[in-house]
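Take a look at this single chain, the form predicted on its own, given in structure tokens.
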Amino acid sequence: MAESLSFFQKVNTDFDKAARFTDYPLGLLEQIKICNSSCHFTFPIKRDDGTIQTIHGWRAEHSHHNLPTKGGIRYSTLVNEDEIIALAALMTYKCAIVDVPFGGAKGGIQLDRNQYSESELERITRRYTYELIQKNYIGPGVDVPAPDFGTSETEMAWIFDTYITMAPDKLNAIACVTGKPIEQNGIHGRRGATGRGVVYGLEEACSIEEDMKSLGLTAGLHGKSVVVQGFGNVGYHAAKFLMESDARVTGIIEIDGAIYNPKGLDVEKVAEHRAETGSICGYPDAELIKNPNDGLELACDILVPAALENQLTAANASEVKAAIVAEAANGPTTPTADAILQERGIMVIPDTYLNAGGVTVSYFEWLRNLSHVQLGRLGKRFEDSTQHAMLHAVEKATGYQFSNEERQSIHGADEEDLVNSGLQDTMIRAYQELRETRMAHRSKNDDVDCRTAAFINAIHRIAQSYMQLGIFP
């Protein structure tokens, strides 16, 4: 029955499961759960060959308890109203879990970007932006898009350029979209933020010895085997940073097949192979698995679904061999699959927490754009001078002479250092809050898993926002 639910219904199923552990009025819970507004619009586009095609686009703003609303724009043939509303809802809860003061939103265009030239994609993106402007679904204090599946900083630059030509407030127009190129007032560290956030979240979860012992694992990421599904922006960066954290990335799954090496894959070399051949298949130092779905059943400590929704279902959840499922994608696990994984004692770290790195760093970019000051610019030189003065004092007191390499490693924090530090702190605090909620309910003999605990925390934070507005008692 649960497998036949729509995506938005599945999100609401998780919400309802958590809501029963709160005592908020039903009317308040319904207001939190419902989508505030959504818009479906169509527009014609002239193809390079002169033909005219009708394009379908959507934008949904799930919650206005905090403004602006925030959420990515995806280009996919799977885009429809239900998916966009569901993803907007997940954004609302995601922002609340990591305490980022945005409401949730999402947008999308129904297309296969591989079937369009760059000039066609630019015309589509600019026209989509025009529709958002006309319908008041974009603006630095209204609704702030970002990249998502099938889009990148290139599309964000087109959106920014289109918006700024029509913006009444030119001063803050640069904050109308995040995930922009650095040259267009983007922020260092945004491109890999979601993948890096996945690793920071995993590091924190795996650092708790008691929890790892119950899974038959040792604490820490060192030596843990990881299979990553999806080798796009999120999957690639998650795999890259996991390898740098001394985990073994033993499997990578893509739409056309999977590769596996129990000794570990060199993520950068796999990326180079794909850039040269167009596929991860055929990578020389790995076993090829022709059916990508079989890759989800590989033996590993951690499985990282970093592709699309509904990848772990009732059909394959019983075959998952990982001790931890780390949801880097949005909605990769159906409610039925989630129940199966929980019954089997597999730890599921939910997307509403683990996927929040992107929106966290987007928040930093938004703040940077509104302040018109690059992070670290005011303090870096002072910190450099202070730290080198300390080195000099140590040398004078001890007689030890620091090498040039040691001196170069000491420097004031630049923008990317601050971004990564802020992201790490956000992921650590959010996981600690999630675990505290889970442990508090466990002491009452409540069956609360990580996903339910995350939703409970989100409901509390959003409810408090509404109550402070005086709408609810």
Ligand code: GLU
Given for the second form:
Amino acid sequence: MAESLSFFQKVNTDFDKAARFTDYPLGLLEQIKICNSSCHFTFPIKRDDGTIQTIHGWRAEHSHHNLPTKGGIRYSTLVNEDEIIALAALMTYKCAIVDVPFGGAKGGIQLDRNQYSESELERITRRYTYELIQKNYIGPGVDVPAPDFGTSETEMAWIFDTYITMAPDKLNAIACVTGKPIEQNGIHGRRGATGRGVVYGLEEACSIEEDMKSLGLTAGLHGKSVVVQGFGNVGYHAAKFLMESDARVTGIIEIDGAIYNPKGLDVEKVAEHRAETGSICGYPDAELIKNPNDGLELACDILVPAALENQLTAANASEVKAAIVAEAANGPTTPTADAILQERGIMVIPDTYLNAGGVTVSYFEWLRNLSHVQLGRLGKRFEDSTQHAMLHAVEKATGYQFSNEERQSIHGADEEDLVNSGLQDTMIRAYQELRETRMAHRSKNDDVDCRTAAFINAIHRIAQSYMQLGIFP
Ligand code: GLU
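I've shown you the form predicted on its own. Could you give me the structure of the form predicted together with the ligand?
Full complex below, order starting with the chain above.
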């Protein structure tokens, strides 16, 4: 029954579960939950072969309690109004959980990008942006898109270029979209940010010995076996950074099959193989699993769904062998599957927390664009010279000579260092808040899982914003 709910209803099921642990007026909870506005655009495009086609696109702004609203734009055949509203709602909660001061939004165009040429995609993206401008669904202080499933820096550059042509305020127009190419005022570290955030979040969760012990695991990521579903931007970067953190990526699942090697896969080599052949299947140093669905049932310590929604369902949740499900995608687990996983003692680290790295670094990009200065630009050289003066003083006092390597590793922070340190701090802090909420409820004998704790924290933060507006007592 619960499996037949729409995606937005599923998000609201999770919300309601958490709302029961708060005592806000029902009207306020209703206001937090509802989607504030959404728009369906249809427009024609002329294909390269001269035929005319109608394109369907949406943008939903789920919550205006903070402005601008923020969220990606996805290109996929699955895009529809309910999906976009559900994803916009998840953005609202995600931003609140990691304390990024945006409301939630999401956009999408219903298409399979492989069926379109580059110039068709450019025309579609520019026309979609024009619709957003006309309906006031874009602007640095209004609503700020970013990449999502099926989009990248290229589309963001087209969106920016279309927007600035029409914008009355050229000075701040650059902050109308994030995830832009570096040369177009993007920020270092944005491309890998969601995947990096997933790893920072997992590192924090796995560092707590008591929690790991109850899952039958040792503390730390070192040596843990991980299966990643999806090898797009999020899945690839999560796998790459997991490998760098000494975890073993034993399986990668893609739409046309999965690959498995219990000793660990070399993520970069898998990416090279895919770039050469168009698929991860056929990668020589692994066993091929023809049915990708079987990949989700592989034995491992951590399963990372990093593809699309509704992947872990009532049909396969009892077959999951992992001790931890780390939700890098948005909405990969249905509420029924979630209940089965909880029942089986599997720890689910929820999407609303774990994949917030993308929007966190988007926030840094937006701030950088509004301040018109690259992060670290003012202090870097000063820090460089004070740190080198310090080295010199240590050498003089101790007689020790630092090697060239040691010398090079000491430098003032550049933009990417600052971005990664801000991201890590955000992920650690939000996890601690989430765990504190769990513990506080546990001491009252309420069994609150991570997802519910994250939602409770989001509800508190959003309710506070409304209260500051003086609307609610
Ligand atoms: N599309 C990403 C997400 O789902 C990032 C959104 C953003 O940066 O605004 O979180």
